[in-house]
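Starting off, we have a lone chain in the form predicted on its own, written out as structure tokens.
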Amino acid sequence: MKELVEIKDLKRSFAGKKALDGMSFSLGTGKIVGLLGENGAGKTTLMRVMAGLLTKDSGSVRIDGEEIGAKTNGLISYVPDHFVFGGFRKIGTVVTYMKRIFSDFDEKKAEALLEKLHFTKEQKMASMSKGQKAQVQLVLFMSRKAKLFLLDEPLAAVDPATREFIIKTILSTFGEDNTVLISTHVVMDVELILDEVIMIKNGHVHLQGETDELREKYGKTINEIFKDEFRFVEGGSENE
């Protein structure tokens, strides 16, 4: 069976500093996968390379058998860790933009989710809180019919109600034909929905496995395993 994601010996540096240093892993379909690591571990760099927003120094990245390029752009929906629609005045304008740019954008799904959150097309972006902007952005990018969803820290700095909605939206979008890769360093918030985890450290894969198998092997929760592997101490981690 062909893997949806195949990454081999991926390297990327910035000003001589290695962000990705021989990253290798593969992923199938029908999974929600946690990309776990401390801030600065290389999670965002990895996702941006996969999304075609950053070039690699060396190595191979294939999505559904294709090298990163025009073909993979239609397979991936990337939700960045910052709000990208600040240049638009109203939600309705962004919906129109998404429909024009992405042929797989499901406008009806987006409108239904926005309505659940009590947003209107006439609502102005400038009037929204950070949490509301995160909700709108997630809804729009998750309303594509992509094979691979890349979510970069979707739960960072949002309130509990928004966090719950984001998790429900992820679960409603997930299916047997696609995969969701969630980047986070706050494992507790997503542990229960993860089928698999990839823990990265110093720019390469430190630990990867099915969540149930890891829990059985270590006799701990994924959050506890993560803390142990990254040697967290009160107030932060030992290598901060």
Second form
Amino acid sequence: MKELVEIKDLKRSFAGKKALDGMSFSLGTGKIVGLLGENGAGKTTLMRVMAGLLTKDSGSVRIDGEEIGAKTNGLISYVPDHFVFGGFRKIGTVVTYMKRIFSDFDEKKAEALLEKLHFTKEQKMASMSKGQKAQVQLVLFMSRKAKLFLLDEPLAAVDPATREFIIKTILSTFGEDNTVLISTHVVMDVELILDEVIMIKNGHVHLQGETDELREKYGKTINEIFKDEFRFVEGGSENE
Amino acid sequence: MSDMVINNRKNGSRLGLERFILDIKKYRLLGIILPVILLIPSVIIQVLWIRYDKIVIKYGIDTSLGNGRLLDPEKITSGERRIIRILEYVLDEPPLVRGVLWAFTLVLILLVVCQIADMFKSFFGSNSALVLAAPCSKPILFVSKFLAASVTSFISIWCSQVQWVFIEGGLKWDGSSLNIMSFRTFRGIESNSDLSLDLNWVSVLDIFAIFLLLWLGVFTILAISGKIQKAFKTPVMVAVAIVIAIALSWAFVHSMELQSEVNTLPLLFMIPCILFLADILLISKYDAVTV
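Would you mind giving the form predicted in complex with its partner chain, to go alongside the form predicted on its own above?
Now the complete complex, all chains and molecules, led by this one.
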């Protein structure tokens, strides 16, 4: 069976520093996958390469059998780690913008979710709090009928209530035909919804597996495994 | 759902077209609506000239002396007298004309500033991740923005040229047909009255052709330098590319000055230069932007 994501020996460096150093993994459909790793492990670089924003130095990245390009951008909904809808735009304008750019954007779904959160079309992005912006951004990107959702640190710097909303939104969007890849440090909050985890370290896959299997194998929660694998000691991580 | 997903995909060129329409809409106020509105004073002046010419023919006024004002007030209507007053008594450059010229300059500058700001925002700003992650190839994205900037710039340039011609020159009614004069002062004195003028179409197209050539030239250099930078990824290449961009823009601006072309043109030529720089700067963040 063809995998949705196939990455082989992916390398990318910035000014001599290796951000991705021979990363290889594959993902099937119908999964929520956690991309876990310490700061600078290469999570954001990996997502940006997959989203077609950064080029690779070498290796292969295939999404649904296609090399990264305009075609794969149509299959991926990438939620960056910063807010892309800034300024004095109204929510209504942003919804129209998304509709025009992405033909798979489900306007009704977005509007229903926004209404549920008590947002109005006239509300301006500039007047919103950080948490509200995170909610709006997530709702808009998750309202696409994409095959692969790339969520870069969606839980960072948001309050517990917003985290809960984000997790609920991910679950409501997720289906058998798509896969959600979430990069996060906040493992505890998402652990229960993850089907699989990929732990990356120094630009390559350190550990990958089904969450249930890993829990059974290590006799610990994913959060505990993560802490053990990335435990920091003075001068670097313990495992280095 | 997967079939629906595939069927729903827009192809790149359609998306490029939609982006082009979005950009045109973005610039519609400065690039289309305001330039057209600013043509209104010129149109009003031309209407007045035609009415003035009819009065001249009616009363046999010698326009070379601009003596319509000497006519017996009893003979002419108050409306006719008002038109004569407007066209024979006003200054060579009345406040209205000055105001319109200033407004046009302002609109063109604002348009250029907005286009530059938009390019920066799209390729370099916080929402570049959204713009560049669109299912559209980067050349199409780039070209659609280029076309939108070109179309709105062309309309603005054309309107300003037409406005200039109609402020400086004017329509003349000779009793049977309309002629375009190359020069009519606001005192009712004509110059080169035998010379017909064709709305400066040629000069507008000349300017625009140079504008297009410059864009395409820089676009090609950008593409080549982008490839080189991707291959070598050295700061030296970035520095070389910046120097080339500045030198190229300066050369064009200088050549324009030598040809005594429109003053606003150098500003328009800064767009590709800035865009080029923006593209180079983007290498460090989202290098996939380079075509």
